[in-house]
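Given as structure tokens, the chain that follows is alone and in the form predicted on its own.
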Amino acid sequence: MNQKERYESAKERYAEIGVDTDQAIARLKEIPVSLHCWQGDDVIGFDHDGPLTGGIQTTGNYPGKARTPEELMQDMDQALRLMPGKKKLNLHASYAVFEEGKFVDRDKIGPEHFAKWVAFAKERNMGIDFNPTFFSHDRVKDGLTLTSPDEETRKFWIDHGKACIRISEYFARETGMPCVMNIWIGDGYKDIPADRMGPRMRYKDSIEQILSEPYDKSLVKPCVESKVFGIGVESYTAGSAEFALSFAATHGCLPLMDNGHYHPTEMVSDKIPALLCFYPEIALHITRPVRWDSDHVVLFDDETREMAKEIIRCNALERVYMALDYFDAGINRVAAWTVGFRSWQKALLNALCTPNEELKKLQDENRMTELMMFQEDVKLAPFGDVWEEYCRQCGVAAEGRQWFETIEKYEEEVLLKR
């Protein structure tokens, strides 16, 4: 059978279990997913020459890392051409683009330093999400930013956060799409602290000051992201899950869950429906932790599929802001972008092709044996043929062997010459 015949056969098979694959494909085409710029240059950015710091690190030294805004945009364009679906752009503040001789520090950045990114996004019909960069900077004092007991240091970073609020609103107005602005800090301590509450009270006050900056709540979606620990802050992080959830609940902003920011046995797929019971909207950073927050490239694995299923099962596509967040310097960076984005697309399509209502009915009627059997049968439905049809309609190759030749050619002609 050819591809069209295989899809028609798969469509009939899915119809037998109550799934309309045409509808699933059409729905997926309209779901925006943010693609993170920092995979292309190992989270370095353009506003400093120092190392990556702040409880995170990138491992590997694969050739061809982007060194300039132009190279980063070129690489991202190559990846975008190989991805099906609707994209947004996710930026960190450290990716500001400065004209020669016009550098400003992070507390003074403004919309003009991101005009080239706005032009890039608008040409590709992409919205922009944004992240203040509270790491990799000489004003990080003793490893602290928004929690610092040094008021001059803390004020610098509060002013940075306020500047990012203004830039986020600029992004939203220019692109016509809301901007999700995520606050994450790596502040913490390597060993057992003597005061756990004090840093959190300073953090609370700092975020409150940042959010006092006027902004249109329909355009800017502030988030607070938590983390268990990081390199160099193994014993204590101020922005714990309890802190972030409580702050978001009491201050009208969104909680952001990164599925690498929890203990290894905690599943964000289970947390998604729990939060949706209370929050109108939530945000996700989707990664693949191995042992800890290692930010491996997202794969079409069990937890990735379960996270997508919960978003679909909860009818929450309009309530969950989805963004990828990983950085692997040990493999081709353009391929890493491509594999991760396509894996999340597969997970969403798989969730849309799951007979969720029928499965819920079996659970509610306590037909648990039948539920287990049906869930196992669904796994063997001809999903690959539906994926191929989705990719065909989006104008991209379905199989890795087809698009990887493009990556190899790009590496030879562009990346290896840097």
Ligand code: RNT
Given for the second form:
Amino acid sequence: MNQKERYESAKERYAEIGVDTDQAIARLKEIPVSLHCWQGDDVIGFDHDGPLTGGIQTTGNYPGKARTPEELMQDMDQALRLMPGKKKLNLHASYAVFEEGKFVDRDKIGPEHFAKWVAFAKERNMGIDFNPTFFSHDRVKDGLTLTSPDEETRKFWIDHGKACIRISEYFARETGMPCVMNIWIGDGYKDIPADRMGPRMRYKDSIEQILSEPYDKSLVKPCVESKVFGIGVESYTAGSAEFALSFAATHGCLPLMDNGHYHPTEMVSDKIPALLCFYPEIALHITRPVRWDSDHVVLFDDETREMAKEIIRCNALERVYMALDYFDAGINRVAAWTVGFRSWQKALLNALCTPNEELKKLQDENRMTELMMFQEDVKLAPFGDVWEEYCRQCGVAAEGRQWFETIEKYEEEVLLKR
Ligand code: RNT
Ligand code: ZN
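Could you switch over to the form predicted in complex with ligand RNT, since the one displayed so far is the form predicted on its own?
Full assembly next; the chain just shown is listed first.
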């Protein structure tokens, strides 16, 4: 059978279980997924020389990391060419591009420092999401930013947040797509603190001040990302789950869940429908935690599939902003980007090819034995053939072995020459 015949046969098999694969493919093409710029250079950026801090860590020393905006854009372009689907660009403030001798600090950055990124995004028909960078900087005092008891330090970081609101609005106006602006801080303590509420009250006040910067709510979507702990800040994290959820609920902004930021048996797939009962919109960082918040490359694994299924089942594609967040410095970075993005695309397509209504019906009629059997059957439906057709329609190779040659060539001709 050739590819076309394989797809036709898969389509029939899916039709038997009530799934329209043509429709699934068409739908997926319309859904933007935000691609993080920071996989390309191990979360370093262009505005400082120091190491990555804030309780997050990249591991590995694979050659060829991007060192300049041009290199990062070139690498991202290479990755983009291998990915099916609709992409949005996710930037961190530390990726500001300064003209020679015109450096400004994070509290003073403006739209002009991101004009090159806007041009990049526009040429590729991408929207832009944004993240203030509250780490990897000498104004982080004793590991603290928005929770700092030092008012000058706290003000510096509040001003950074406000600058980022203005930049986010600029992105939205330029691209015509809303900008999701995510606030994450690593503030916390390595050992048992004496005051757990004080830092949280300061954090609350800091975000309130940041959000007091005027902005158009239909253009900028501020989020607060929670976390359970970070490396070197194991005992206490100010921006805990309860803090972030409560803040978002009471301040009309979005909660952002990163699936690496919970205790290992907690599942973000289960949290998605819980939050959708209350929030008009939510945001996600999709990653793969291995034993800790290790930010491994996203794969087409059980929990990734389950998260995608919840978004589709809850009919919430318009209400969930999806962004990838992983960084592996131990393998080819362009390939890492590509595999992670493609994995999430697979998870979404797989979810769109799931007979959700029929499965729900079995649950509601308490036919749990059948539900279990049917769910197992669905796993063996010829999904690979639908994926292949989706990739064909998007003009990219379906299998890694087909696109890896491109990576090898790019590594040899570009990455190894750096
Ligand atoms: C850290 C958070 C945060 C970062 C990025 C770089 O644990 O997940 O989202 O990964 O902002
Ligand atoms: Zn994250």
